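Below you'll find only one chain, the form predicted on its own, shown as structure tokens.
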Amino acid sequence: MTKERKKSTIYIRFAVGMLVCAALGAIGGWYVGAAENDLFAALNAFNRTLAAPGLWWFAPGYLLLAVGTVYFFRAKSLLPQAEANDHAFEEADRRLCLALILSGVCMVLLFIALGISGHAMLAGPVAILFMVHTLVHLVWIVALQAVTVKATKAIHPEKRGNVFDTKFQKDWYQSCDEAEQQKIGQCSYFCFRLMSTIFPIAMLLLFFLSSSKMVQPGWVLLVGLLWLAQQLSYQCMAYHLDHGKKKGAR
């Protein structure tokens, strides 16, 4: 009786959910229609807050990459002590750690600051000042992703792999101990649920909207590719690791 009720209680939250957004949907789509007229004013003048800035979007970028080379100078000040001292070992790998996130996040900072800065007429000192911003940030990136990983190399030195290949991430896993490949594989399954939540709810916004002609076709159908690519990445290699191995070991 206990399952039984447990699975009425599956059945009958999702029904509930459905529900739910079925209406939350209703009401969303007469409100979009109703203030339609206000809500493209509204995205217009959004989207001229946005571009506004300008080159100006490079600046959290630069702001975060000073951080993370602070971070890889106070790591690096520790390696010398890391081989016989635990502590100066983690607060080292840490360090570094938190380098190589900042540097990550910083690449995508950039293509958000070339799309948005790049949405204006770019045109003289400008574009050139533009160009110099994108070039600066690539070479500070690259070099801080590639100092971070041989200073990790120092304490790690079973760890192989170097970001200027573009088989790096690939010779990184293949290092990694079991411990540390299920930590990565955990990470994955945490980027994956959550990233199965939010682009529902970005198609959902983006239908919204190009339906009341805000937006044009093309955003839901690149939202919608790169949610296909993620479904597709995930299910394609969980039936090759199920599937293929077992065709090849007849």
Contents of the next structure:
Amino acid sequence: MTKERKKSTIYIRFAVGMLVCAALGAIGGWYVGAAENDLFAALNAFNRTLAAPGLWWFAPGYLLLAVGTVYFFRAKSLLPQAEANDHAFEEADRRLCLALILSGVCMVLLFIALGISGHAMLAGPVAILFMVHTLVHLVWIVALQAVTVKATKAIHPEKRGNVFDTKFQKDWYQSCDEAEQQKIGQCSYFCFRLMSTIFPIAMLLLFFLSSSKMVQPGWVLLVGLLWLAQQLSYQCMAYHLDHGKKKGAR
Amino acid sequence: MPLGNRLKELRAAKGLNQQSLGSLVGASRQTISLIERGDYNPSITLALRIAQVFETTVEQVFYLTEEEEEK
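Given the form predicted on its own, corresponding form predicted in complex with its partner chain:
Then the entire complex follows, led off by the chain already shown.
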């Protein structure tokens, strides 16, 4: 009885979810249709607001890079004790992980800064400053990642891979043991589930904007292709692992 | 699914630290730590390698907890 009730709850929740999405879509579509000119003006104002900070778009990246660098040096201070002291090892490893996360986020922020403010900066007299900020960011990010990976290899001597090698991620993964590979799998699946929620929302938003000609169809295609790449890469890899030809040691 | 183990005491008796045991069985220090804490259940292969290092059987190293047995 409990199992039957649970099943019906699932279907009811699904149906309610579909109805809510349909209702929101109808309201959104009506609003877009009714407020077309106002939306155009609002979108243009929004875009101008985004571009207004100019070089300040690099600021969050600098802040996070500074924090990441602090984490790296605090981890480095624990390295001599890490071999003999389990607590020092755990803490050093944790700080290096945080440094790596922050440097990864900064890379994304850098591209956001380039994309949003790049066209305005390159056209003006501050073009040199813009390029300097870009180069400083790039060098700092790459350097932080390189030294963090080097320090990680110091406390994990079994790890392989050169950060500057295109095969780094493959080499690193192959040097991971079963527990670490399982963790990577769990992280990947979490990411897949999250992006499988985010992409449809983004496509829906683009649909509304595209249907009222506020964005070009090319952007819809771009996001759609990214979504397709995410879905296909995961599904095809899963298919290959289950049904692909058996190979020797990978 | 918690799995009990006597890894820490066996390691201490043999004078091995986590890093050394990890090197002998092909696992990282962190994985050995996770196994000892019960946060990771090793594969059969890894469990056999660990038992081999301590020159004993897998059942002497790992055991089902009461929660596992009830299941």
